[in-house]
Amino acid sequence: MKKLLLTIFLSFLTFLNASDLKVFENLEGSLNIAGGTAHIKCEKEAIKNIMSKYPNISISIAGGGSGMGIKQVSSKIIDLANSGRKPTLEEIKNGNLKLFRFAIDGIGVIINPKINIDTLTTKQLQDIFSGKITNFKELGLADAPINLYTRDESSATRKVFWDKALAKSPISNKARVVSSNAAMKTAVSSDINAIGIISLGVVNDSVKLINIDGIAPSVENINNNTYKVARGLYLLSSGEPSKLASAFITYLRSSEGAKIVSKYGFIPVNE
């Protein structure tokens, strides 16, 4: 019995030693991350793992949107920015930005689960988001106003959806603006007449995802490139990242990090 317990203990030590968290050994200090809100739940789990094993390391994370994150890291207010879009060449040059992509995320159209519709065409989405279609009866449903929700203009979720789903057609200025993917989920789940957009990594059963032109916004369809409304999730540093920031990037791109990334509905990548 003692031999068995010793074997289990040694196996456990081997597991710990093999952990991808080893990249944080001999590191301490603080790391401040902010920007895109799609990243937050996934990175919070990684941060919890890191700070549980290495109490001398403190990592904070905040939202604000990708645009805000890019501005803050360029001004060295934060150590790493989360961004749901690739920065422009001007942003990269001005901020001396280094890009680290660790995941691919889809952008989905969501409605309240009580609305009886499963798919919308690209043309219908363009008409809804531009304000041309304002009532569900124009989609063959009951007479009820459409309450349109979108993100603010610094949001990469909004920009990618506008580029790839709406082909840059207008978004109505009557749309209600929410500040994060989590806030979008709350707004749509509590409004029976709502339509909005969201990171697939944030979706749960409180909202209903809509197919676009009959194509489901699934990981499989993003992988085989049939669902086009997708984007990279990036970590950005101004100049070369610090040792702690570099370790964080390495961990998110490791085998353990990839499991966390997949758990939240993203596709892990290492580029």
The other form holds:
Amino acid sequence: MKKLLLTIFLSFLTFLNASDLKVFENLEGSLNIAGGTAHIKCEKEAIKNIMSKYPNISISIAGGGSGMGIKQVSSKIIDLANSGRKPTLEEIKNGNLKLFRFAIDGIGVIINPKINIDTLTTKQLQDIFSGKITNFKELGLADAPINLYTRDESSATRKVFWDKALAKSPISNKARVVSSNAAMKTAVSSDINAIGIISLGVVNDSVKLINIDGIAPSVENINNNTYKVARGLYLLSSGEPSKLASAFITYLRSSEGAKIVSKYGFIPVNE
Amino acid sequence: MNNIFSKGLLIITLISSLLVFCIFFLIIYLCIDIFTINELKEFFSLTWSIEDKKYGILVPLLGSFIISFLALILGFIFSFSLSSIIFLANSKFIKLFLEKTVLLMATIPTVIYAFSALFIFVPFISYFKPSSTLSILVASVVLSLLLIPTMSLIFLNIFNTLAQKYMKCCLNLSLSKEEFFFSFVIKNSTYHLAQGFLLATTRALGDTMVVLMLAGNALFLPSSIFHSTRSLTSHIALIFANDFESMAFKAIFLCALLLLSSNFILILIIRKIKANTYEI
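Alongside the form predicted on its own that was just displayed, please also present the structure of the form predicted together with its partner chain.
Below is the whole assembly, all chains and molecules, this chain first.
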């Protein structure tokens, strides 16, 4: 009986899956996506689902950062841009951009798991990132230099963190700059004195997320608006999206897409 | 047949030269706005901060030279020693092993060197000096690994060419292989060694991946090799995604112009040295 129920349940899931992927029926061709690096993992899973069912569709995805994505889609070099921020009014006007938000992502502060600290106040974060606090002993820990990591100035992760967590207080020019969320994870996990910032969708056990003012950067806290350092994840097209691009957006916003989005620590949205 | 081949080569050379000039003029065109005297002065300052509208490129400029210079010194010492050992070794096995190792090193992509260093060399350095994980030292050492094959193969080629022509004659004069090497080869290959060194300089200045991944990319003037810094190439890679119209975007074309000019000057020096050097 149990087996039968399980088979029915799995068939139901397959049916749901198939119906969500139905938007790609009778479509073929290629779709190029680039930009924000936070989107990549979950979009890759969506692409895998699409391309294994529809081999005539080819979808490529690349990083480069939100700024680069916006620039490339505006110049029609790519079909869809990934952006971790809302484009400026000028960018929207110049590129005739259409915005499709499909998820909400938190930005977290990460440290090397060997550092024994769980929470920092906003003031402490401002002092660390501005270079006033340069040693862990100033935070009540053992004497060790703080190695500060940040993202480049075209990164949406950096911009949102600077706006919402640091309240636009300065970021020290001694901070080391890395070019993607994945590179940030590698840098912080291989440096025992590291503090950095990252998209929550990219975090795994190799780094430790810390609370800000005692509030954990969790999906629940972002959802109920207690953890404020969050941003929308957007897909952008220049003008109306092509049929294939439109189907991709629809799929990411479908129930199957929402499951993928949730799996990677984001909050799915459909608006 | 030879005529057709020569003409084909000439056409390809002309097209390549034209493309280089086009790139050169495009870069000048894209940063032409900042060539007014007042603007230019602002770009040669130490502060880069897009939020404060300050676009000083001196830190990446100096960063490029510091990292490249240290890598070249290390690379030269290793390459010279390695090519000397290969040249002087009596064992055929050692000769072959070292030669093949150098050739293998030349085929490894830059990103593999940088990745390996990130997981092996960086934790090793941080164990001894926790504040200098991504630093000038780490980037320079790994960059020197990239330069070793280029320099070693050039040096070895020079030594072997000289040996082919003059070694028999010197050995007949009762000079040992070591005496021949130190008193004849080294003395007669100074210009060629300088050429190899300058050629490696162009590679060191133009590298992006190693410095982007290992130098830390911090934008302050370093006072120690254990500090982080940023090179011109990584600066261009990191800032490129900014607004097309902004001064920040124009400033990175000034960086590109400086890079291209420095490499152009180095090539001219190499040509000049070659013209003044007798054929081995």
